[in-house]
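The data below hold one chain only, encoded as structure tokens and taken in the form predicted on its own.
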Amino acid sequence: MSEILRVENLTTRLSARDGSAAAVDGVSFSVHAGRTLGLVGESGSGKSLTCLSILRLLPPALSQAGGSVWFKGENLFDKSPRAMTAIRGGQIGMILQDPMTSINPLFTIGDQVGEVFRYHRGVSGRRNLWARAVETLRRVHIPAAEERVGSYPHQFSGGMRQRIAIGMNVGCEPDLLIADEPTTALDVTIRLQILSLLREIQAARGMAMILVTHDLHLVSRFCDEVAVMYGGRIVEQGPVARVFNDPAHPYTKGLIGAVPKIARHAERLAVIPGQPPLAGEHGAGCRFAPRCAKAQPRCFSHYPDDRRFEDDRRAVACWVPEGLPS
């Protein structure tokens, strides 16, 4: 199984008048062909910024400060702006949280989907471009694709717009797809349909995928590995079943405990007290320590190194993780 993406010690800093702070701090992970990595954590933990850093799409207030991103053996941080423009959308696709932010309301769906093939595949001529657009809409199961290709975005439902956004990002058959909260604004039924569609496309093309989400249920069903982020760092990562069935980090355990369970005699949900830290508003120790019931003095003074389980497939950044000797 070939490695498509390897992120090593990725660091992104937020600039402010009184200095700068790490919004993404030393993040490392890898994704292989045909596999899906779930990136989870509370809002503000750095999930979306990590993905934007990979594609070098950072806003002006943020800057790349260190690390490397290896895509199919080449460091993306060594690429020119023109080379990155060719990679985005062609070899790496990214689905944004709100499909209306990636679909222009002033142009037909056929023009917008066709534009992807014009730029990345050199297809020319309106007839040829619309033919590719129709084919793409069929792939993402838009009914009556021949008629709908001439419609505008406001004439589609939210779920259909999300399918179109998926089509625009997978039409050129990328090796990696980053899906940033692709189901946030959708109801439960449509949510499962969208994730099933992504899984279908992935299986057909052997595509690697990163799924950014708050929904741990979706991660358990659709992801192979999971990385839990907190305060700009990854605190635990490994195979989904291993991490969810036996979480080692107190934060991971808290997240899983906060998921509602359908039961006749439902217990109160677990609550993680306090709020996540903002960039720069944390000490030298573990960033979760102020909210952790098991925190020790060293947790506040020194950040723990990653500790690996015996099979080397799981890593946890905790001084005394569960499942490992102290």
Given for the second form:
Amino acid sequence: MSEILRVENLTTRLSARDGSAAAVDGVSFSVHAGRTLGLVGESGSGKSLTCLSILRLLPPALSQAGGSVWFKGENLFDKSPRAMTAIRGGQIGMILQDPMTSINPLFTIGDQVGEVFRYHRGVSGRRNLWARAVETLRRVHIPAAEERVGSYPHQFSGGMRQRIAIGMNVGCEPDLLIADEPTTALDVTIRLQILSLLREIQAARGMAMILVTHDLHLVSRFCDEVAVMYGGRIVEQGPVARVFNDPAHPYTKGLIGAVPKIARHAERLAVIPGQPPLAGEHGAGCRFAPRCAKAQPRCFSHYPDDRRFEDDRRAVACWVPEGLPS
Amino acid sequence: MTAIPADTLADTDAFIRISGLTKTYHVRPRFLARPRPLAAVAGVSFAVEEGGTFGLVGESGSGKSTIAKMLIGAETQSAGDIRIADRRFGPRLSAEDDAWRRRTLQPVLQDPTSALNPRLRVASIVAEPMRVQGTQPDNAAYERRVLELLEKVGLTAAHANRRPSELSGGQRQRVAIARALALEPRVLVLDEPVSALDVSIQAQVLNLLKDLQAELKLTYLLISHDLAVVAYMSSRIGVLYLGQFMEIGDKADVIARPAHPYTQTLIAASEPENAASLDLVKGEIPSPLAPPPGCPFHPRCGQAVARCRTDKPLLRPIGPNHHVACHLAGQIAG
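Now that we've seen the form predicted on its own, could you pull up the form predicted together with the partner chain?
Up next: the whole complex, starting with the chain shown before.
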């Protein structure tokens, strides 16, 4: 099982704010071929910023600070902008929540899916490009691909548009696919179809995948590993089944308890009091301490180091983790 | 229009009773094309008991928000009957009935950011419905009442002077709830009230809504695409698909013994970690402009037989308070 991506101590600063607070603060994880990492967290936890930082797609108001992103043994932070352009869409694909942010409403689907092959594979001629587009549309199960290749984006449903966006991003057989809330805007029945499609493509090619989501149900069904983010840091990571069955961080535990379950007849949901910190606005200690029932004085003054356990397969950043000696 | 069997809830218990409710829009499928009828809601009947919560669950285009709009009077029904506490609400309303409905039913919508005027302070937002109706004698009384309402929804006097932009999403939704409670309504129409909120905040707001219901004896109509949210809050659940009920019944029956393949699909899709197979449902929701003949769900149903393609199943009882619109219900394992 080869490591495709290793993120080391990634730190992204919001330069617009005083003191340049870190919105992503020392994030480290790795993703292996054929495996899926679930990146979980609430809004402002830094999960989307982490993905944008990896691809160096940050908005101008943000400036990169530290860390390194090793993709197949090379640091992406050392690459030239031109080299990054070749990597994006070629070796690393990215899917966003709203497919219309990556699809141009004024061009046909055939032109846009074909464009990927023209740019990354040097295919030329409209006929050739459309042929590649039809092939790609078939792969993402667009019915009647030959007839639909000349259609415009508005002639497709939301689920079909997401399939097209996926096609554009996996057409060049990337080694890594980053999917940022790819099904959040879709109906529940369509959601599963899209995720099954992603898994089918992954299985065929051994692609590594990062699935960013706030939906714990999807993580437990579709991911191998999970990293839980809070306030710009990963507070806990490990194999999905272990983390969800036996959460070590009080935030992970609280998050799992706050999700209503269909069949469990709870009279009241467990609640995490208070609200998440705004990006970059927190003290020196654990970001979760102000909402944590177990918080001690040191939780407010010092950020806990990562503790590895269960043969180094899991890690938690907490002074008083569940089930571990503090 | 086919006959719709009445909900079995006894008349005396029902605070809201809706029967045969229909909304048909006329839309042009293409520029300059002849307008075609689009049945957003196609004959829906249900009742909500006083102090209870009726949960409407369905995917986009199922008509759930259209039902809410007709209930609060933002849309007029094409056909059917809306009764709230023995008053009938048809296309033509007396001013008195209209005013009564505006006091009695209050909506809480999905996105509190667009529901709150960004230029007003929280105190003015919450006081506005009361000032329109002139419920308090003087400014001091309005102020007292605003603080009382903010406290009820878990906010403090410190929030009263802020603008919506200075609040978090969860706090904004609390302000929207406080404003909805200002006129002491008896019914809250909750249209996706927590869909825009983070998981940990969602739980806080759902618990708050439960507490308010118990304290103020409120009746809720809850609309959500999230079956887990509906199951947590509701006493009765109706599952909508293309403007019609596929299944309706007590929460315990619909959740524990779902009889319609669509309900079973929704449950499995909502918690896929428990689903045996991910190959749950074929295709997409059909266009309501060209609804399929027979059962509206048949093109996507894994268990459809020849009859499902031609005969439209009517809601029929399969247990006390439990109705299902499926030819095969009772024959397929739940």
